[in-house]
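Here we start with a single chain on its own, the form predicted alone, put down as structure tokens.
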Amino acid sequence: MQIGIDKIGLFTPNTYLDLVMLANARGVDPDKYTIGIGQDQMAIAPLSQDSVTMAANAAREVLDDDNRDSIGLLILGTESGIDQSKAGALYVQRLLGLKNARAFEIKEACYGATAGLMTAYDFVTAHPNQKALVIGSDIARYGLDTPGEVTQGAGAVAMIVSAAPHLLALEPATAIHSDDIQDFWRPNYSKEAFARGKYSTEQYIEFFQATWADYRAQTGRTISDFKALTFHLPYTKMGLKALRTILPEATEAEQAQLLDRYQESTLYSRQIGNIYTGALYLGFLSLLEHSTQLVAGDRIGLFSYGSGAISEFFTGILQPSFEKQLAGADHKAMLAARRQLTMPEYENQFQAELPEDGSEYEIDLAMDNAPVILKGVKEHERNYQVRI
């Protein structure tokens, strides 16, 4: 029996922030963003959208007739939540007109999604004919004026996972890799993480080349034997330090097929930037949607790493027609549709907030036309909106 990926979703706020813009304003060259880190835009959250919006407007995509009464356990993951005790996948099952589902919430960096999608996938195989969805969600947020400022974004991705999957079937060989360090953290008093950059990116790499040699043991596999490796991407340029650190490993004409598919799977991030949780499949759907090597029957590598931290190196095969389950002209629609935010506009966005006493608070819906949205805030209660 197969499990995997059977269809993929993408959510994004309708509102950007062009980084040239900011490195001028910052007094920044602009190709320090633009080439060093590699980002060109980042996605910018309006009050309207949080991780319980964006991943419901993000399952809309991939739920129809066919699925929805067979969902069976819906997961978001999210470093991004609203609630320190009941889990935002609750309202994201109410927003989505879904029933009866195990619903929960994870929190592990941006292993969330992946630890989600791995429960998914021992969930399916113990119930064949039920599926999950699995979601991650969230706004990356460092402050105005800081060094990770040019590293923010948001949105959401999400997967329904299967049974005959027809996009993606997982392979059951993993390697993790995780430790106790402290490399990046948001404590409850801060709106903003706390991160050791260098020593973040120092981390990325050291966890990659140990689940890339402990699966390597476990199977028997080498770099041969990937079509395309894919990473979590808090900015497009820490996974190509990690990838050229086994490009030694493969021939020239595999270098070059490797660093054409890593590419094609930045494009999607350049424009949108970090979604934490979701940063790892907005690259891997990023590689389907813009590249015309790949076929049914090639292996893709997926690694995933949230700080703190845990990693983990996953496979799998593309299915025949995965290029039905895909939606790139949709997607490319979306991001050519959104709103560029002057500088000021950006600043006052980002320093936008809910009032921390509950006090009742309505939301100017005049920029966002998403189709769920949050409306506001009475008697401490977020109050969402399915408006189409």
Given for the second form:
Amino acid sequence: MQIGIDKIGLFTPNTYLDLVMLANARGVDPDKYTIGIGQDQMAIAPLSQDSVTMAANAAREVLDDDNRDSIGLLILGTESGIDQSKAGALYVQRLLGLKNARAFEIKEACYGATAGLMTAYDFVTAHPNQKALVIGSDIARYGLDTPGEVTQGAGAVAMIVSAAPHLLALEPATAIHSDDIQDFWRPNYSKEAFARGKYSTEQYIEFFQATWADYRAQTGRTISDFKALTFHLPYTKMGLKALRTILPEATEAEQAQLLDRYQESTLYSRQIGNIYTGALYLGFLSLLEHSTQLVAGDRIGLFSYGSGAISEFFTGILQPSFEKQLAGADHKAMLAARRQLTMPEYENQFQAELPEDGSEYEIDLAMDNAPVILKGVKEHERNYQVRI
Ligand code: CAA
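Given the form predicted alone above, I would also like to look at the protein as it appears in the form predicted in complex with ligand CAA.
Following is the full complex, with the preceding chain placed first.
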């Protein structure tokens, strides 16, 4: 029995910052951001979008009358959760009109959605008549005028995992590498992440090399068995640095193809930025929605990295008519319809906060056209609404 990704959906807020504008404001050469880091724009979430609303907005794209009643597992991977106790997945379940799913939230930095996907794989193996909804949803925040500022972003990717999937059948072999390291973390009292920037990039590459070597040893496969390799993308140069370390294993023609596929996998991230848990799946989706070179039967590699840290390299086979599961035109239209923020608007939006003293606050919704929104807070409770 094959198990894998049947459908995949994307949501990102409708405002963004141009990173040449950010570079000019910070007195940095714009080429550092667009070439050195590899980012052009980053999505900025308004107060009315959080990890719950973005998750629900992304999931609406993949739910339909055929799969709604068979969702037995709902996992929200996030590192920007809104509650220390209650799982964001339960708000998402209600906002989507789902019932009685095993609904919970998973945290392990940017690995959360992959932990969800692997759990979903096991769940569907045990319950082939049921499906799982796995969502990665995050707002990446490092702070104004910090080295990490250019690698922020916001968005969510939602996936239906099922037996006989129509998009990507996951293969059983995976390689995992985990260790207790301090490359990136966010204590409970902080709204912004702390990162040892250079160290985190070195660890990412080392973890990639460890899982790649383990995968090769386990399976006997080589780089020639892959039509594309996709990566967790905190920024688009990061995956490229990792890919380059193994490219010498490929022929010249294969290297050119893998680099072309890699560029296709970065196009959404270049415009959205880091979405933490969803970032690998954003890259995977970008590849499928921009490449004209992939066909059913092709093997795709996926490298997941969550700081702290754990990495997993796993693979899947594109299924017949996988193109029918994609909505590239809609996603490109969503990005094209976003409004560019000015620097003062960005800084105001970044600094805007909900009250933490229990007082009532209604969010100005004028700028947000998403179907699922956070309307406000009252007595420490968030008031979510489905508008459409
Ligand atoms: N033109 C072209 N390129 C330029 C340039 C110019 N004028 N000026 C600098 N560059 C290049 C540099 O040469 C460098 O390239 P290489 O990495 O290929 O050497 C690149 O731009 C970045 O320059 P710096 O290393 O000087 O940048 P920085 O010190 O400002 O920090 C960063 C970069 C470490 C990524 C920082 O943005 C950061 O801390 N980000 C957050 C942490 C992060 O994303 N880590 C990634 C691994 S951890 C992970 O993956 C989990 C996660 O999601 C967070």
